[in-house]
Each structure stands twice: as structure tokens, then as C-alpha cells.
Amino acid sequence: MSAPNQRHSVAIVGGGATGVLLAAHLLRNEEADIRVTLIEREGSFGRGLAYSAVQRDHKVNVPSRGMSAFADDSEHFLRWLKAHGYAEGNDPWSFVARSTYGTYLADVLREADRARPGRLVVLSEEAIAVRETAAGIETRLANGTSVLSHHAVLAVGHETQPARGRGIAVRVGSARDTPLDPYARVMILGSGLSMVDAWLSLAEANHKGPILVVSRNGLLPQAHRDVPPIEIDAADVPFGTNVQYFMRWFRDLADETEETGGDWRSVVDGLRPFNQRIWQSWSEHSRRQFLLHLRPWWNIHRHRLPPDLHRRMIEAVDQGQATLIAGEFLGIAQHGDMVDATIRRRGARDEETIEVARVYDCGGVSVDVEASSNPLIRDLVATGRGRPDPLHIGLDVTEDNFVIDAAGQPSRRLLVAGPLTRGRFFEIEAIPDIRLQCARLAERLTGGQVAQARRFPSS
């Protein structure tokens, strides 16, 4: 077991985007006498689920000008792109490959280590449990050792839920995603950003066969457009109202903006600084209504596609290669090399069974933490040291990100960062939101002694 010395120590579990950003923000403060241990079971730091995609067309869905690791240094990512010879560095409106952004995050971590030598330890190990002690918090590893620190932060990011249909459906890029007959008919469950990834993988393999896209609403993500956000005064935002009232206000504002020559995207982006406050002002009933009825509509407008990918997707639909089906997926059965997928189209009474060569499950990454495959999260819930949030879309945390146990008591040592806090903050999926949360956590964990923060160079 490694024990903390007098230097304040923080263990971060998860070496994807959230973990790397938090480590970089902690080490960025020259005034903080701190030691950071970053634990990642995959041994690859900065990539995680989001930025491990290798295809060039798998791009981030935020323009480069919004992807800096540091909110107070908005040019950091663009400088890095230029320094490393990427043409996108000259275009703030570019959308880079996700693999490129993963490389950037790995460089951010390396530069943080170089700037504060001896302060960062990285471990390629799996964390399986945490226990608070009199001296701090113990993070137990699968290899039988432990890391003892003053605080620990869970930053494990997104977790992919098991594919539906008793394992018959396939996740894109998994071991079971083997080559297909290029003229075979396939079905994709879900029509969000994950569906676009599946479609791009098929396109890269020069797939010619029909692609059926089935989702409850049959909606495609909208395209980005380079328009500025409108300015919205907090006094004009109807905090604390019900979802129906809020959506009427939102639609009226979007209509007024477009009637004067503006764009609805300016309204969505102008609302972004208030999104977390809006979510927290709603009752639990309103939040459930939003998740059940409005989230798909919100997602396609809020989480948009790079313009070129959206254009290609629309062309595939217009040319008949991809067909959007609004309906409910009911079940799946294997027979020989083929699959029977049963659906019910929206508005229809009868079920419909369609024979396809493969079903891709792209229904998203949210998973009930009680069904998590992560041993640390399972242990937290099983022992009562943590609990799901009321909506079961993440862990229950305080406003300051401390884990809340089964008795409703907040931890003094264990915090959570990133998508696992979506029940409290909801809008905590994209880099612009995660980096702000990490900056606040870093300030809190370093005692608020943030003087002039060091800006890491971009080389």
C-alpha cells in the first residue's frame, strides 16, 4: 500500500478525457503542493471510449475552437494543432478526428507531468473498491495493492451497456463486428451519434446494401452551423417551471430568433451556460418527463453533427441506402447466419419481422449504475457507500461532487467527475462542460489557493 505524505494527494480513477483533464487542472496550479495518481485499467491515457475511434471520419462534434482543455485558454487546442502540423489548426470551425483529440489529451497529460516533475504517477491497473480511512481514502487495485490518498475522484466516463437481444445484436467495433457481405441488409438500433459511427464504419468498408435505422422517433442529429449564440439574460429564463411551460418558452424564443433572420442553433447555444441550472431547478417529475418524452428531440438539436458528415448522412437517406424507421424494437432471434428483428412502426398495431444479416445496437451509452460492469461502482452500490441518483442515470452526488451514500450522507473523501454526475448536472457529456467541472474540482481540492495558473505550452 502506498501512503500519502504531507503533500496533498489525489487519486483519480479513470484515465479517459475526464480523468486527464482533472489531473491537468490539478497540476496546473503552481501554488498547490499536490501529488496526483491517475489509475486507468486500459493503460491508454486520454482516449477512453469517446476518443479511441481510429477511423478518420469519426470526428468530434464540437468545433476546434471549443475543444481546448482549459476554458480560460481557448486557443490551447488550436495552438497544439498548428504545432503538430494539422491543417485544422488554421480553422477554428474545423471538426477533428476523435483519434486526433485523444492524442492531444495524452499530450496535455505529458506536458502537465513535465511542468510539475515528480507530482504525477500513472498506473495501468484496475481499481476495484474504495474505503475511507482515518487518514484518507484507500483505492484498492485488482493486483492486490492499494493507493492511499487524501481524496479520490471517480472519473470513469461513459460505460456502454450490453447489446440487446441476448447478445445477438452487435456493438460497432467489437470483436463480433466481423466483415459483412457488402450487399447484405443490416439494421441499426438508435438514430443518434452512435448510429452515425456505425454508418461511417459501414461506409468505410464500402458497404452497398440497405441499412435500416430504427429508433423511437426516427430523428437524425441536426448539423452544426457557424452562427454565434444569442445573449440570454438569466432573469428571462423560466427556472423552476414545469417542462411544458419551459418548452413553450424555448420554442417561442427560437421562432422569434428565426423570424428576425437568426438561427435556432443560436438559441440552443445561448442557453448552454444555464443548462445545468435549468435541470436542477426542475422537480424530479419534470426531469423524468424530459427524459421520457423530450430527450431525443433535445439531443438531435443539442448534440449536432459536423456539416460534412450530416450532408453525407442525408445523401444516404435521399438515395435510399439508409432508411429511417420510427418505431419500437421488440426482439431478435438468430437463425443460421441471418437474424430476425421484430419491430412495431410508430402508429401501427401489428408487429413486423425483418430478416437482416446483422443488427447493430447503437442505443447510447447511459447505463443504470446498479447494472454497471465496473467493479468499483458495483462495490460502491453493493456496500451502500454510494447510491444511484433518483433517475438511475448516474451516481448520486452533492452540488460539490461528493458521493452520497445509501443513508443519504455525503462522503468527505470520495468525489465523482464527468458523465457519472449526469443525474445532478445532466449537461456533463461534452468537453466544454467537463473542463469547467474539472477546473472547479481542482480549485476545491487544492484548497482554493489558485493564484496565477500556469498555462502549459502547446508543444
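Positions refer to the first chain, counted from 1. Just so you know, these numbers come straight off a predicted model, no measurement behind them. Only the largest set of C-alpha atoms that superpose within 1.5 Å between the two forms is called the rigid core. First, how it differs from the form predicted in complex with its partner chain.
Comparing the forms between the two forms on their rigid core, the Cα displacement of residue 184 reaches 2 Å or more. In the core-superposed comparison between the two forms, residue 339 has its Cα shifted by at least 2 Å.
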Given for the second form:
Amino acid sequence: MSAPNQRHSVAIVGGGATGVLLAAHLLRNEEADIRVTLIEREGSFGRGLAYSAVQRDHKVNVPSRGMSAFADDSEHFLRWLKAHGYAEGNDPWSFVARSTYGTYLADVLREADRARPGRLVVLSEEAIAVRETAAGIETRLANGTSVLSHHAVLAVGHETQPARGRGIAVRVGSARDTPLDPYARVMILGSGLSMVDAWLSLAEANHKGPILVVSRNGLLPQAHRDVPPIEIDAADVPFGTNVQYFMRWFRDLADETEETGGDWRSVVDGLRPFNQRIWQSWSEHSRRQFLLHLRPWWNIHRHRLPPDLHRRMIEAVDQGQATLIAGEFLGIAQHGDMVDATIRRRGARDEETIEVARVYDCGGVSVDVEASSNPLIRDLVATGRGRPDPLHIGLDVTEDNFVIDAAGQPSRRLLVAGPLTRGRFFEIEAIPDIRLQCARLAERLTGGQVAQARRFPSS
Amino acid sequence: MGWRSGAEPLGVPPRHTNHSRQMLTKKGKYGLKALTHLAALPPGDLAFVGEVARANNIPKKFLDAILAELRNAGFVYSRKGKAGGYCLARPPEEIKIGHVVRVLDGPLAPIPCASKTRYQPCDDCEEATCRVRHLMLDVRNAIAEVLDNTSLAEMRDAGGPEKLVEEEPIRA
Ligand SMILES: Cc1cc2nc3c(=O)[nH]c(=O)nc-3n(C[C@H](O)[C@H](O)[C@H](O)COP(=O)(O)OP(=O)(O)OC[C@H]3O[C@@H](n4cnc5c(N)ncnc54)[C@H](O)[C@@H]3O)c2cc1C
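How about the form predicted in complex with its partner chain, since we already have the form predicted on its own?
Following is the full complex, with the preceding chain placed first.
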């Protein structure tokens, strides 16, 4: 077991985009006397769920100008692209392959390590539990050893198991996603960006069979367009109202913007810096209503597709290769090689059972942490050291990202970063927001760290 | 496909516009007084409009309209009938003064040209170079900062002679 010394130490569990961005921000402060241990079970750093995609068509959904690792150095990613010979580096409004972005993040980590030698330790291990001790926090690894540090940050990201039809439904690109009969009929649950990923994988594999896309609303993500965000201040935004009032305000603003030759996207993008505050100003009832009635509608406007992929998707629907079904997914049963999926179309009274070769679950990646497949999260929740947020879309954390335990007591050592904090922040899924959160956390963890470090006895 | 694609998720009332010509209108002031009144009620109690109007010196018709707007925005809750009346829809600690003022008076702005969504240009000056407007944009952010960080509970408890006698119990 490695013991913490005087030097302030932070263990980060998860080396996906969030873990890497946090490590890079922690090491960026040249004055901070800090040691960072980054623990990642998959063996590669900076990839995680989103940027481990290998297909060229699996592109980022944020233009290059928004994907810098550092919010205060917005050209960083563009410079990296140019330096590495990517033509996209010359176009701030390009959409790179997600694998390229993963390579960039790995470089960001390498660069952070090079700039501050001896400060970063990376471990290719799975963390299975965390325990607070008198002197710090212990992160237990699957290999039987532990890492002891002053703070630990969980950046374990997305759930990797299908939320629905467990054991039968498959996640795209997972080990169980074996080659299919190209003429077989398949079903995709969900119609968001992950569905488009799945459809692109099928297209890449030359799949010719019909693809049924089932989602509650049957809505496809909208396309990006290169338009500037509207200028708007906090003093203009109606915080703290109910959802109906807010939506009316939003629609009026979008209408007015379009009437004067603008684009609704400018309104969505202009509001983005305020989304966390809007979410937090709502009552729990309003947040629940938003999740229940508006989330899918919001998602297709907020999380948009690169225009070329959008066009191809629309074509596939027009040509009948993909069929959008608005309806409810009810159940799934395996029989032999085939799968029976039961759905109810919107407005229909009767259920319908459709035989397909495979069901892909492309539903939301936010899963109730009480049903997590991650051993560390399971342990955290089972031992009462952590709990779901009131809406069960992530872990309950304080405004400063500290984990709140089952009794409502915030931890002083254990923090969470990234999408798992969505219960409190909501708009914390994509890089532009994650990097800001990492910058804020790094500042807190390195600022005042000297005073804090003294409180720990050396051993 | 525009931003209206898909189902209309919730019933959306007709468009409304708010053109405030003044930092805090009478409407805003009355609304805040009424909310303060409701915030002082024992939990679970409702107050009749007439009662609130009388106690705060607000014309009842005007207050009816104000409370209806506050209800539409989700700040107050009303019940019809004999045991009816109004009460807060959220704990007074959660209701921020700035949030209420935006609903009643529109975007926070010391002068109309210093609003971005309800911008009303002045006919006698150039927006881009007007130094007054620049300053007023800073002022509005400062106003928002104060009003958004003050809750209805804090406003209710600020000053007022009857509060002076309510002291924290002294514990040994
Ligand atoms: C398919 C997809 C595409 C996306 N595209 C974009 C995009 O183009 N642009 C954008 O801005 N955002 C995009 N996003 C948003 C995305 O949330 C973030 O960009 C980012 O992936 C979040 O990274 P993360 O590290 O928090 O989570 P993850 O990517 O889930 O990474 C978590 C990491 O932690 C590791 N881990 C988990 N548990 C343990 C454990 N117990 N021990 C050790 N290691 C562990 C995992 O192996 C994984 O590598 C996309 C998301 C998805 C799902």
C-alpha cells in the first residue's frame, strides 16, 4: 500500500475523457505540489466509451473549435490537429473522427506528464472500492493492492451494460456484437446519437436488412449548422419558473430569432452557458417533468449531428432502409438464434411482437446507479457511502462535487467528475462542459492544497 | 426541419411579451409584497386575495392579475372554493427575488436598451458606441447578482421590528 506523504495526492478512477482532462488540469498548475494517480481498467487512456470508436464515420458531435481540452485555450485542439497533419485543423467547424479525438486526449495526458515529470502515475487496473481512512482515502484495486491519497475522484463515466433486455440486447461494438446475416432484420432501441452510431456500424458492415428504430418519440437528432450563438446574459434568462413557463419563453425567443432571419440553433447554443443554472433553479418536480416529457425533444435539438451524417441518416429513412417507430419497448425473449421484441406503437392499444436477429440497446447511457454494473459504484451504493441523486440519473453530489452518502452527509475526500454528476448539473455530458468542471475541480484541489496537506500526518 | 419538430411536449400557453420601462414596476413591487405575505403564512395555510390586497395596500384587481402570472410561472399555487386561496408553490428559501422580477417585469434591465432579449433601441443614440449603455449592461449584471442571490425567505426576514424579538435559543 502506498501511503500519502506531505505532497497533496489525488487518485482518479477512470481514464476516459473526464479522468484525462482532470489529470491534465491538475498538473497544469506549476505551483501546485501535487501527485496524481490515474487508474484505468481498459489499458488505454483518453478513450473511454466515446473515443474508443474505431470507425471513421463515428464522428464527434461538437465542432473542432469547441473540443479543446482547455476552455481558456480554445485553439489547443486545432493546433494539435494541424501539427499532426489533419486537414480538419484548418477548419474550426470540422467534425473529426472520435478515434482522432481519443488520440488527442492521450497526447494531452502525455504532454502533462512531460511538463511535470514524476507527478503522474498511471495504473492499468480496475478499482473495486474506496474507503476513507483517518489520513486520506484508500482506493482498492482488483489486483489486491490499494492506492492511498488525500482525495479520490470518480470519473468512471457511462454505464457499459445495456439497460434494457439485459443478457439479450447488445451494445454496438461490444464483444457480443458478433457479425450478422446481412439480410437479417434488426431492431435498435433509442433514436438518438447512439442509434446513429449503430446504424453507421451496420452500414459500414454492408448490412442490407431492414433496421427498425424504436423510441418513445421517434425523433431523429437535428443537424448542426454553422451559426453563431445569440448574445444573452443571465439577466435575460427566466430562472426558477416551472417548465411550461420556461418552454414558452424559449419558444418565443426561437420564433423571434427565426422571424428576424436567425436560426433556432443560435438560441439553443446561446443558452448553453446557463443550462446548469437553469436546471439548478428548478424545483425537483420541474426537473422530473422535464426528464419525463421534454428530455428527448431537448436532446435532438441540443445534441446535434454533423450535417453529412444527418443527410445520410435521412436518406436511409427515406429509402426505407431504416424505419422509425414511435412506441414503447415492452420486452424481449430469445428463441434459438432469433429474438422476439415486444413493442406498443404510440397511440395503439395492442402490443406487437416482432422477430428480429438482434436488438441493439442505444438508449440513454444514464442508468440508475443502483443498477450499475460497475463494481466500484455497486460497492459505494451497497455500503451506503454514496447514493443516487433524487432523480436517479447519477450519483448525489454537493455543489463542489463531493459524494453524498446514504445519510445525506457529504464526504470530505471523495469526489465525482463528469456525466455521473448530471443529477446536480444536468448539462455535463460533453467536452465543453466537462473541461470546465475539471478546471474548477483542479483549482479547488490545488488551490489551498498547501494548507490542507499540512493537516495530514506524514507516514 | 425546424426546432418545432416532434410532438408539442407540454401544453404551451400563447406568446406573451413583457416590456418593462423601469427597473422595478409597480407590478413587480406588488408581486414581491404579496409573495412576502405568503412566505410569512404558517406552512399549509392559504390566504385569500382580498386579505393579501388589504394587508399590503394593493388594488385587488391588479393583485388578481399579478397572482395569476405568478401561478403560471410556478411560484404560487391556488385553490378554488371556500377553503381556497393562494400559497407559495415552493419553499421561500428556493424562490429568488430576481427570478420573480423577471417574470413580472421582464429581463432585468435598468433601462430598456440594456436588455438583450427584449432590447429596445433608443432613437437618439448609437447602440454600439453608447457608453451609457455599456455601463448599464454592467449594472444589470450587478443587479442580477444581488437579486438572484436573495431568497424570498431572506427578504421576509430582513429587518422588520417583529423579527427583532425572535432570537435563536441559547444553548448551553
Ligand atoms: C457514443 C458517445 C459519443 C459522444 N460523442 C461526444 C462528442 O463528439 N463530443 C462531446 O463533447 N461529447 C461526446 N460524448 C459525451 C461524453 O460523455 C464525453 O465526451 C466523455 O466520453 C465522458 O467521458 P468519461 O471519462 O466521463 O466517461 P467514459 O467515456 O465512460 O470513461 C470512463 C472510463 O472509466 C473507466 N472505468 C470505469 N470504471 C472503472 C473502474 N472501476 N476502475 C478503473 N477504470 C474504470 C472506463 O474503462 C472508461 O475508460 C459522447 C458520448 C458517447 C456515449
